Each structure stands twice: as structure tokens, then as C-alpha cells.
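Given as C-alpha cells, the chain that follows is alone and in the form predicted on its own.
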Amino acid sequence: MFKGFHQDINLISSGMVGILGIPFDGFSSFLRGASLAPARIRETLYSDSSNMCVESGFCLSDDSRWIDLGDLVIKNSTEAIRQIEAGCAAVLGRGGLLLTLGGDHSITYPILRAYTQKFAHINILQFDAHADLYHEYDGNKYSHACPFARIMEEKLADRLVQVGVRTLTPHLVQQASRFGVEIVPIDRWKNGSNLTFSDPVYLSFDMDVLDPAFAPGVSHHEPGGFSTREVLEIIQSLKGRIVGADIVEFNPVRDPTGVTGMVAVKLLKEILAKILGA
């Protein structure tokens, strides 16, 4: 079922967090690419150029209670589905947590289904430039810009905040209301807002929240996005119990200069250590 550093699902203890890969971008609409960031990712992290503290000044390297799984296996698009799930809910079953790197937005989908097995109660804290929150898209109800409305339709999830939103249509607006979700679209963000959860927080990071100066190698462009500095605030004063994250829509192939690859490594670190409480 993995592959890569860790083959071994046995390594996984309880309180520990995994950090999973899924290449998959078997859902996406416009661009292929995303399932090549798990391993540009890793190259990036372990890389000299740069190191594995964190801006508060703890160090990764010293902390034993996260390990890198490798990636999922996932034999193809019909399958997708079912084996993330089950592979999600392997590292959760044994009492870890997940930090898992896609692959495009669709992942989330699965993962919640396997985070509901252990939580009865969570939200979602989702960065995006999109709301993902169609009923289907281009005839795929599972497409990367659906995933929270199967989220939200079979109720795995008590609360959705969304930040960052700048691409919103009527059909998104009608799902949101649908739904209940908490949209904070970017023009209405301010510094310094706080966000804060009473339950188990879920955080989804699609890249292209950030600005295109910031982040230029996602699939879709979305001028006038965060700074990575204004999501790194958001994530660092965030007011909740982080159980488990995914950074999405990292495209490599858009990414030649690496500089898209540093600032998910810089997410990774910064998520990885909120969900120690580090």
C-alpha cells in the first residue's frame, strides 16, 4: 500500500503524525502535474538549503513523534477513491495523525471519510482560492472542485471556514448557503482576524490561496491572493486543536525556478509543528 522512505505502517504509534504522500491528480480539470509534488516536496525539505526549525525556533530534527510514511500507492482513477481512504485510515486506526501532501484537492474528500472513523466531531479550516464546493464538475462529482460538497453532503464535518475565496459563481453561492459554510472571501479579510475553533480542526491548503507572485507553480492562476507571510500568520495564530492537515495543488511542471516547492516546505514545517504543539 506505501511506498518510499517508510514501507513499514508498523512505525506508527499512537500521538505520532505521518506525513503521508498521495500523488494523484487523476481529478483535475485543467492541468496534470500535482501528483509529482509529494516527491518535489521531499527533495525540497531534505535539502541543504534551508533547515528544519521552525520560526519559533523548534527544531523538527529533534522531535521522534513524526515520521515520513513515503506515498500511497494508487493504482488508478477508479480505485482513488477507496484506497486513500483506506490508507488514511490505517495510519489513523493505529492512534496517528495525518499530514498528508497531494495530488489535487480531491484527496481531502477520502482523508475526511477516514478522519471521521476516529472523530466524531470536526472542522474544517480550508485555504483557497476556489470553494471547491461544486455538485459535479465537467460530469465528475469527485473532481478536485467538488470535494466539499461530498464533504459537507454526508455531514463529515460539523463546521467549514473557507479563507482566501476569489473565484466564487452563483452555483457556489447557492452551495454555500446549502451547506453552511463560513466563507471569508479575500476582499473581506482583515490582519489580525482570528480564527478560532471549538472542535478538532481539520486544515486544507491548496496552494493557490497564495497570490501567483508568491506561489506561481500551482494549475490555476488566481491573482490577488495571501502573501505567505499572511497565511503563515493565519496558521501560527490559530486558535484550535489541529488533528490533521493536507497541502494541495502544488504543480511542479508550473514550478521550474523551485520557488513554489520552498513555500510548501515552509507550510509543511510550520502545519507539522501546530499539530505537535510544538
The other form holds:
Number of protein chains: 6
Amino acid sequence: MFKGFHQDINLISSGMVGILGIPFDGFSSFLRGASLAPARIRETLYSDSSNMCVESGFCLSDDSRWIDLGDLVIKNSTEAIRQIEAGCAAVLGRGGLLLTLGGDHSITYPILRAYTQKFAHINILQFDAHADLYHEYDGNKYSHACPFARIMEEKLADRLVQVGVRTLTPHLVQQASRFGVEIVPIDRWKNGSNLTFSDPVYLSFDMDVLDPAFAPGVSHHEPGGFSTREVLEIIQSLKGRIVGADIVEFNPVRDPTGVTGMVAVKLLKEILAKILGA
Amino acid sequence: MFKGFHQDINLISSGMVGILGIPFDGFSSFLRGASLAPARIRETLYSDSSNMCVESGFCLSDDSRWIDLGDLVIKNSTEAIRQIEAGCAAVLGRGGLLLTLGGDHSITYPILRAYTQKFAHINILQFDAHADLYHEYDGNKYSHACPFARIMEEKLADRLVQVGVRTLTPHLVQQASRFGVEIVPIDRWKNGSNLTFSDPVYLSFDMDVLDPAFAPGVSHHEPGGFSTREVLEIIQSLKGRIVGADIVEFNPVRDPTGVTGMVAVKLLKEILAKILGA
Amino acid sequence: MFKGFHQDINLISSGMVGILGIPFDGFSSFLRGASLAPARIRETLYSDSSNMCVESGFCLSDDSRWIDLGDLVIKNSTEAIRQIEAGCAAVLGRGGLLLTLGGDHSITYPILRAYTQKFAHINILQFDAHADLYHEYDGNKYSHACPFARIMEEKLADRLVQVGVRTLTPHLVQQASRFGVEIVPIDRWKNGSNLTFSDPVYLSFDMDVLDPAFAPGVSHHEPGGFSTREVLEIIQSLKGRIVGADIVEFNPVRDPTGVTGMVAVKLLKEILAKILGA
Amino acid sequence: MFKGFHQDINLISSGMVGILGIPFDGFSSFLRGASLAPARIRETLYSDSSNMCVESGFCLSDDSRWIDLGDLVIKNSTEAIRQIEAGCAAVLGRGGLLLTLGGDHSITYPILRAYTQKFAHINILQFDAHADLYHEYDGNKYSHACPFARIMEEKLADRLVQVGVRTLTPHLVQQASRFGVEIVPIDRWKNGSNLTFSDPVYLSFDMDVLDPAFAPGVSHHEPGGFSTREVLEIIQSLKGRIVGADIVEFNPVRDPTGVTGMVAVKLLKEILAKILGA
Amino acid sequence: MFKGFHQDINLISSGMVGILGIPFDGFSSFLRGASLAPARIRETLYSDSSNMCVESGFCLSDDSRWIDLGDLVIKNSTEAIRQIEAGCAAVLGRGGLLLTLGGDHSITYPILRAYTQKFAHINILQFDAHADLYHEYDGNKYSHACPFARIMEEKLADRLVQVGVRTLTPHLVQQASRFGVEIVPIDRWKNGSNLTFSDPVYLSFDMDVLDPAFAPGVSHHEPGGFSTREVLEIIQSLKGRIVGADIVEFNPVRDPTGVTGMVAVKLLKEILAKILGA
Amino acid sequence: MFKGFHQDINLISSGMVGILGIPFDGFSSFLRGASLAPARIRETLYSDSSNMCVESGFCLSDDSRWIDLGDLVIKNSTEAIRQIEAGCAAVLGRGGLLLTLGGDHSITYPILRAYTQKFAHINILQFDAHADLYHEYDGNKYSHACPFARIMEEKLADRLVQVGVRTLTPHLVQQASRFGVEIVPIDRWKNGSNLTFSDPVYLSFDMDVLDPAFAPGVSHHEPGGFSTREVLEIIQSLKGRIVGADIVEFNPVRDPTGVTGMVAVKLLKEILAKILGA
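Could you switch over to the form predicted together with another copy of the chain, since the one displayed so far is the form predicted on its own?
Next comes the full complex, this chain leading.
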């Protein structure tokens, strides 16, 4: 099921973090291309452009608790949801944790289904320009505009906090209220905001939470977002145990200078260090 | 005179806002291309990339008080000033208000001429990297570097406040002083600055007030400008009745990734909501 | 049903040609973005970059037998096929002919369904890097990889000639043989090849028939294609009465310098002149 | 009057060729940016990307009969025509020949005025997608769409041959006929065409004669043009004594990958070698 | 020594072809970036943009005689030559053949050193805009401008045929003469040229043999090159047994739209099929 | 030794500032291209896009105490260090000060060697995403990753303050500690930080200190950096006498829209004004 890149799933053991590509964008509503992200992120990560140390000084190259598992091979849109859940469950079942690379945001729903098989209580911290809470979109309940509606309906998370949201329709406001979603609109975000979680945290990072100036390589440009620095500071100062994460919606087709790919790599390194507690 | 896009000028009635393209860049001093902006802005606005709601939650799609009037057809540079004034006066004469899409900044002068036929007292709030107060430029008194010199000479505005200016020559400083222009240089702008106006406000938005990182698609890159977020916050917190606005100097030729077009659309929506009092 | 651009369908009368945008890319298998093509083509066509005369000297601006009908509004993927057929049938029913602007190649199937309601015998000349004859693709029988399988199954055309094809799988070879499709592989194309048709011809032009050097703005780059000049010469020397055409698969997201948009406009003008017999 | 780059006009002596930048685009009708071309061409020419030898094997670096004169400083549009003529006349007056780098095509008219002070009979070979024979354009008789109307009116050339033209309006056809211009439309160009001139030849090279695939960096994209190879072969096989040349309409703003700049440099080297008789 | 991508060197057996990335550009004289090519080529090859069949109809996906060996890990410039020779010799020693992906052109010299350990007589067919025969360049005998000087000096090939060369200095002409190199300058290439070899052929493909319109993603743009179609036809009609090949000098940093990467992939597929005799 | 651009070194006299290009990138570890920066900076500086006044109101065009010296001609990598030191010493020897335009960061070491011949005590303020303190890199002690290790070893500066650093390896931390380097990591930078120096200050500005959103045109993208505004404010509020500066690592190959070039020009103007005490 895994198209091995560097290593085998059997190398995952308890406490390890597997980086897993999920090159699926079949549920994108506007542009495709996010399925090309895992390959581009690896290309950038393994180039000689930068080193493997994060801003705290910790070096991933000195730590053997993470592994690159390669990509999940998705057969087609019909099978996607089931396959992603099964693939993630396999890693979690071996005691591993996951940092997945999308693909579009629709992958977060099956990932969370896998996580709840293992974690009784999960809090989700979602970085996103959009709430992704549509009941359905263009007639598709699994659209990348809908994953958090499915997650909340199925009670896969105890708490959902959304940071960076800057466009809402009345329907989305209603959905957020119905599910008790905590939306922190970007214009009310304060530098000193403290995000503290008591339960295990799953971090879902949609690249479009960043302003398009910092991350042009996304399918939906929504101006007025965070700078990369702001986002790094939120992640670095986060209080809580992170047990999983995804980086989604990076679209290499819209990244001619490679800047967005490098931002995704920087986030991958900082989030991975955070999961490793380093 | 109007190259109709969606609707007819006869559909404008009192209190309505007409969006009007003015695809004219014949008075640009360095690069042309701003005349392509109205078409690109419409292309982006009507795509499925985003919705029609603004950050306050108000949805333009639910409001029938605005209309897209299409573009003014400009015969040539010689006729431009007269034609723009006449076209705008026609809309204002029917009781409508205007949100125009340039074109270069030279269009603001004839627009203001039309406005003063209707409004006795106007305050202008200009977002711009430049003061645009040259007495003449390259021998042309109607250059896009000169509109506010013309406006102040003819006393078309009681007050002119310039925000974001970050390059001034001695001549411009002299002109500002002569006309009593209130320049708020960007390095003295404070987050808490409050812009409050008692008279009706005309908002003239030159895209180059934004840092080129946020809006590369302008003819004159002037680094060190505002972020999109900063500009949105200024507009959203503005005190005063806005009775007209323009968005100028977007140059699609310099916008390969489409980011600047999306910023223009975001501003169009936020400013339109502001004019509608929503 | 029509989102009017310039004119109304009621202005279509017998012998006229309607330009109709069909901004639909819901059946694209790899990238989306082709739905943005009609808006970009109009933006380019109506800019002042070039005139409205074709290479033969004939000027479209002097001819009142064509009209820009604006875009069909497609509700969603489920309705698309039916809606496109109905929209086209409405124009054909008034005695008009169609030059449609896609959208992805899936639109050709419903267009042909509309055409056969009016024309008993149709020959299709398809310019394409691909045969688009898959029985189904990713589980979708209406995928942009399949339209000509549907067309031939339903016998909507008496003859299908494909020019420029340069990638074939064994399944496609089998399909071509089953349906009697005449594939002229690009490496066997001779400058002097003469395309002569006795029945009315429908011309389906997939932009990826051009080498990506000439048309980078397509979803599937297939190197080794025609130059723009070669394609113009084939079209200009074509023998037969053209009664309809489409230009599909232009993807503006991949066209940062605007060159592909200009090629699409050039083809639009030359093909329109050809349909008008000029 | 000269903004010296490398050398002084006094170093020009009889038989030498001066390369002279004329950074003027004030008479461009659609986009500006061609004034940036001389700086970009020099940047590319003097980089280490390639050597100074042409395809015949002759090396410009071994020849002291050419010199880079830097740029003419143009005060403003009103003075431009007069200044360009005077600047060129100064070089020709010292016995030198000129290879000028535009700037838009409007510069060719004053250059020819300078040439006729020295050469009694001139034949012009113009490479261009357009005829540039408008009597006036947008009310401007000196527009870049008009230089050859002026040249022929004033009988500055005995013969004008245009190669690569692929868009003509009825007015232009009429002008060509009136002035006896020999237009060789691109679709009637044969590989074996032989261009032979008995009088001294002035070569005016508009970069848009090339297909936009080969030269995207021009203001007016006109698809269906020559390849760089085709153009090189025409120049290399040209029969006649070349006494002057210009390379115009390169617009660096539209050349993100630098390819067009390199084509301009290649042409500069080949044409220079041709003038030197090498 | 191998950074495994998909498979292990032990899977190579007699008659198989290994695809091997050599991400080394330490001997590039002008720009770096070619070391990023193997990752970008794989990203493109394994995307869903196209299938694995070549123009003859043969499908690589149905053939088990080739394998992707991943990349050679090069320690540093000092070790590079020795490491590349050893890595290639390891594959050849197991009876395999090689299709290597550069990296810059300096890798061809050590590859040939490995080949001569196995093949007594080798003919090289080099596609290149440049002769790469400098005795030394910038003081470096292993520069990417020198590999074929080294190869001919050490008599690693019986015959060297260069196709597409279009820039030569006197020194290079002298070197070619000294080594008996057969240069076929691009302007003397005839469509009907037949390349026939009796000995085993090694094909060295420098991407800059293509015109920059077709392959902008190279470090040295040399306008006037082949089209992709021309190159495909030469390769497809080649007479002789190909026992090895490299594709070098693709520089992803200069390939914003991804077109060059797709050309490299197309060539990889066609050349691989040719080596497999399919 | 100088490839003169505008002026001669003999025009330098005491108290003057010479702008000197050093187009050398032979010690770049990842990408080349920085050698193209001086030409691109001049192209941008001398274009008509902006004026020559800085934000304080002071106009460089009214000051005769600075001069553009053109570029140093570097023979090859072996000679580079020695040549740069000699070239700079020549200017300093005439009583001039230097504002150099790189080139990669390796040029700062020989520049400092020249400075210490004249200044007994120098403090360096380095803007950089990286510390550039490697003892050696890829076996090269003069790599652009090493200049400040050389400078501190040879005690060419009394004090080294690094601002904007956001990636460090354990080796670099150790080197900083060994040499007493004051690193101000970017996440601990406070808006109100005051940089005050008592000794003469040399300012070394690596463009990658800026976030890639503001300066995509650098070889090493390191997201999370300063905005252009932040950097301008630091420079403008700096306390101390600046006696020299360099602007390095601008790579035009990665600057398709020209934004980074304009940022470099803005910095050049502001820093030059600062050196002139204006």
C-alpha cells in the first residue's frame, strides 16, 4: 500500500514519527495540483539549500525517532477516504505518530478517523484561511471544504480551535455555532494570544492561512493572512502535547520561485521537532 | 459610451453603487498595463476561487444595492479627462455612487470633478506610496504623477490625507505644504492611528501603497509598504461616510501568479461593503 | 441560463455564429483551471494589444454575423453534461452556429449531442496531443479523457480524424481501431498533408496539440507538438464547410506571461473567419 | 548628450561600428518597458553565460572595429525625435556606423533621417510581425505603429522589404500599396527565399517578428512567427552590404526567465558580425 | 553509496537498465541548480500528468527490465569524479546498463571511464549547444566545459559525433580537430541526416541542445537550437545499439512552468525504450 | 583592474563614497547567479521607475560626494580574494569609503582585510539569515558560508553583531561562542531594539535576512525573516558612524518580477545616505 520512498513501515516502532505523503487532491473544488506537494516537499527538504536544524537549535539529523515513510498510493477518489484511514491506522497501530503531507484538506477527515481509534480525546488546532465546515460543497460531502463538518459530526474531536480564518459565509457561521467550533478570526488575533491545550493536540496546517505574499503556492489565495514569522511563533510557543499533524493545500503548480515549498519544509521541521518534544 | 458588461446604467438609482471600469493608462510615466486591470479584476471576482462575503460577515451577494456597470470606452488620451468626468457624472446624476477600477492614477482627477458637481464638501483619503502632487511630469500636467496637484488647485477637495507615502522629492514636499496636504509617512504610522472624517470621504486606493511583496502587480515597485492586513484594518476601522472610491494602478502584466488581482478583489469587496454601510 | 457578457441569445439568428464560454473543468483528471479560460480569452481579445483582422486580411470587426454570447452557467458536475447540451441546442435551434470556449475537453461530448439534433452527418477534426478515447478514466465515463469514446459509441459523428496525437496506450489504440478513428500521429504528419472533408466539419481544438513551448498554459504538457504556425497553416488550408468548433483545455493558471491566452485568441479569430467562410 | 557606458564617441572613427542604446518607449501604444532593454541587453552580453564568437566562427572579442557607446539620454517625448536624429548623426558624422538598441520602433524614423544625411540610397529590410505603416495611431503620427509611414513619406528609403508580417488591416494594406512596400507575409515565406540587395541595407529588427514562444519579452505578442533559427538563417545568408541596424521592442518586463534578452544578444552579435563583414 | 529511491542495486541483473540520479553541479561555471534535476525529474515522471508509453506504442510500465536506482550521494567536489566512476562501475559490473540523470555535464567523463572498463569500443553521440572540449575552464580541468577533452585525451571513445553545436571559439575548433571530433553544426543539419553507428553507442544529451523556447530550464541559454520534435525524430530514427545514456544540464531553478522537466521526462522515456530495444 | 561603468577611480577623493560592483559568486555553495547582481542593480537604479531621494527627504542626486566606480574584474576563483582586497584597498587608499555590491558573501572577508589597513577598530553589523561562521564548507575555507570565521580569526573586527539569524547548527553556535559573536536571533528581536556603536561601523547586508516574500531573489530561501519595512527602520535608527557597507547575495536568476532588485536599490540608497551622514 505504501510506495516506499526511503524506508519501510516496519521500521516504525512506538514513539516514532512517520512522515507520510498523501498525494490526493481529488476533492479540491477549484484547482488541482496539491497532489504534487509531497514530491516537491521532499525535493526541497533533501536539497542542499538548508540544514536539518530548527530555530531552537535542535537538529533533526541527530534524532532517529522519525522516518520518511514515502507516499500512500491512492487508487481513486471513491477509495480515497477508506484508504487514507487504513494507511494511517497502520502506522498508528505500530505505536507511531504521523506528520502527513497533503494533498488537499479533505485528507484530514480520514486521518482523524484513524486517530480516534487510538486517542480517546483529541483537540484540533487548525490553521486555515477558511473554516472548511460546509455541510456539502458542489454536491460532495467529502470536498476539501467539508472535512471539519464530518469530523465534528462524528465527534472525532473534543475541541476544534481555528486560527487565521478570514472569510466566512452565514452557513459556515451557523455550522461553527452548531458544532461549538472556536474560531479566532485573524483580525482579533493578538500577538500575546496563548494557545494552551490539556488534551493531546492534532495540528492541521492549511498553507493558505499564510498571506499569499508568503505562500503563493496554494489553490485559494485569500489575502490578509499571517506572515511566516507569526505562524512560527504561534507554533513554537504552543502549550500542549502534539500527537499528530498535517500540512495541506500546498500547490506546487502555483509556486514558480519555490518559496512556498521552502515554507512548507520549514514548517515540517518545526512541527516535527515539536512532536518529538525537542 | 459604456461598454456594457453585466448591466445598464439605467439600472442605477438613488443610493446604489456602480462598479465602473476605466481601462485607461495613457498618462502612465514608466510602464503601461494598468488599462488591463478591470478585465482581470472581473475575471478574478467572478471565478469560483472565493465567495462574496466580507470579513465582517456581510455578503455582497445578498445585497441588490450595487451593480457592475462594465467599462467606460476611452477614445484616446486627448479625450480621456473629459470622457471620464462625463461618464462618472452620468452615474452620479442618477443618484448613484461610484467604485471605479483604474487604470492609472490620472483618472482620479476627472472623477473628482464629477463628484464636486454633487458634493459640496469632500475629504479625500489617499492610500499611496507616492504623493502624486507633481505640478507636471515629463511635460504632462495630467500625468499619473499629478492628479492631486490638479485636484487641490481646483479646490475639488476640502481636505486631502495621504497614507503610506514613502518617497518624496523636495518639489513634492513644497507642493504638499502649498496645498495643505496631510501626509502621514509610513514610518510614522502607528497601529492605533485613527482616521476620522466629518465630511463625506472619497477613498483613492493606489495599489502600490502595499509592499511589492503583497502586490507585485504595479508599475512602480516601492519597497517598505503596508501589508494587506494592515490596509484592511485601516479601511475596516475608518470613521466617516464613504461616498466614492477608486482602486488604481494594478498592472496585470506584472502579476504572473495572480496574487495582486486577488488583493484588488478583496479590497473591492471590503470597500464596497464600507460604502454600502454594511 | 446564460450569464450574459455582451449580448443576448435572442440576437442570434440564422447563419450567425455565437461565441459561447463554457467555464467547466469538473471532469479534469490532473489539474483544474480550464474553467478560467473564457474570462482570460475575453480579457485578451478585447485588450488593445492587437486588431480584429485575420491573416487573410478579413476583419471580424466589419462583420455582424458573429456575437459574443457570454458564458453558460454550470450548476455542478452532475448537471454539467445535460446543461451544456441544452445551452448549445438553444443556440443551434435559432439557426446559429457555435464557437465554444472551454473548459476542459469533456464539453465536446454534450456539444456534439446538440449538433446531431441539427446535422445528420458530421465529421470531426480533432487537434489534440491525446486521443481522449478512454472508455472510462478514474472511474468516470465523462472524464476529459473520454469524450470521443462517448461520441463514437453514440455515433454522433460519421468520421473522426485526430491530428497531432503523440501519446497512446494499448487501450487507446484498441478503442481507435474499434471506432474506426483516423489517427494521424504527429511524426507522420507531412507539411503537404491535405485535409479534405465532404460532410460538414466540426473542429475540436485542444490547446495541448501545440508544443508546450508555444502553449505552456495547458493542464497536460506533452512535448513534441506543433508550432503555432503549423497549426495555423493546417486550419487555413482546410477544405470543407466548418459548422462548429471548440477551443478547449487552455489553463490560465499555467500561463504567467499570457502567451497561451494570445494563441487562443489568434485561433479564435482564424477559426471564426473560417466558419464565416471569410 | 551620451550617458557613457564604456567608451566615448570620440573613439569612433571611420569604418567603426558604435553600439548605441536608445532607451525610449514614450511612443508605445499598449505597454511600456522597451526603454529598459538596453540595460538588460548589456547585462546579458557582459555576463559569463556565453562567449563573444558568432556561428561563423568569427570572434567579436578579437575585433577592435566596434565599440559600446552607452545610451542616448532622451529628455522627454517632445524632444525625442530630434534628439535621436542628432545623436545618430553625430556618430555617422565621424564616419561610424550604428547598431542601435531600442526602445520601441518609433526610434527607426529619426535614425533613418540621420542615415540619409550620409547615404544617398538606402534599402530597408524590416523584420516585424506588423507593418508599422499607420498614418497615425491614437492621434500620434510618431507612434511606434507609424515609423515606416514617415520614412516612406519623406522618401528616406528607396526600397522597403518587410519580412514576417502576419497581421494587416485594410488601412495598412492601402499604405503598403501607396508606398510600394514589399511585404513578404510569413505564410508565403519559403525556406529558400533569397534576399539580395544592391544598395546599402539598413536592417530594422523588431523582436516580435519571432514567435512569442521564442521571444515572450515583447509588448505585442503575435503568435505564428519565426523561430530564432529561421531568423538567424535569413540574416546569415543575406546578400548585400549592411550599413546600419536596430534591434527594437524587446520588453524586459515580460521576460521573467531571461530568454528574450539572450535572443537579443545573439542577434546583436550576428548582426554586428554581418556589418563588420566578418 | 546509493541513497535508495525505489530500489536496490542488488536488483540489477544482466541486461537491465538502471536509472541513476547524479545530483552534482559542483563543476558548473556559470549557474548552479542542475543538482536539483533528478528530484524534479522523478517528481514529474511519477505524477499523474502522463502515462508511461512512448510514441512507438511501447509501454515502459509493462517492462521489468529497468529499475530506478535512486541517487548517488556525492560527498564533495574533490571526491566527485572518483565516486561517480565507482558508482557507475558497480552497476555495469552487475551486467546492467545505465541511464543517468545529471547534474551538470562534468559527470559524463567519469561515466565513460566506467563504461570503458566493460566496452572495448564506444561511439559517443553528443547532443549539445556547446562542444565542451575546453582544455580547462577557469582553471578547472574537470569543469562542465571540459569533459569531452578528458574523454578524447584518455581515448575513452573511438568516435565522438556532436549534434546541435552552435557556438565555437577558435580554441574549441582546434581541440575538435586535434581529437577528430565530428561536429555537425546545427545550421548544416538536414532533416534527412542519418546517424548510423556500428559500434555500441553512448548517448550524452545536454538539454541546452534544445532551443531555450523548448527548454528554458538550463544554465546556458543558447538560442537557435532544435525543437523537441526534431530531437525526438533524430533519436527515434537512430541506427545503432545504445548501451548507455545521460540527460544533463537540466536546471529546475530556471523552469518556473515545469515545461523543461516534462521534456526531460519525455526524453528519458524515449531513450530508455531505445536502450531496451523496444 | 576596474571595468569602468560611469567614472574613474581617480575621481575618488577624501570623504567620497565609491559604489563598487564585485560580480563574484565562485564560492557559493548551492546556486550561482549572485555575480549578475551588480548589473541588475544598476539597471534598476538608473531606470525611471523611482527617484534618487531617500525617506528622510535627502536626495542623492543633489550630492556629489558619491560616485559609481563600475565593477571589479575578477580573473578567477583562485585570484578572487587577493584581487578584491587590492581593489578595495585602492579606493580606501585615496581616502574614499566603499559601498560594494556583491556577489556572494565571500567578498566580505577580503573587503574587511582592506578596511583594517585603514581603520584600527571596526565593528561589524551583519544582517543575515545565517551566521556564515563555518570553519570550512565543502572543503573550502573561503566559501560564502565562512567569511566571518576568517574575519574573526584574523581579528579584523573588534565586535560582530548579527541580526536576523534564524538557522544555526551546533558547530555555528560553538564558533559564535569561540569568537564572541553577538547573535540576535530573529525571534528575540524587539521593535524597540537599539543598535548603538561607538567605533566605526561596517554594515554587511545579506539580502536573505529578508523574508523570501520580500526578497525571493536569493540563493538560500530561509522563511521567517524581516519585512523590508523592519529592516529600513533598523538602518534608519542606527546609532554610529558607518564607514563602509556591502549588499550581497542578491541572485537575479530568482527574481522574475524584479521586486528583489528594487529592494536592493532601496537599501543601496538608504545605506548610502547613512554613510554620507545625510
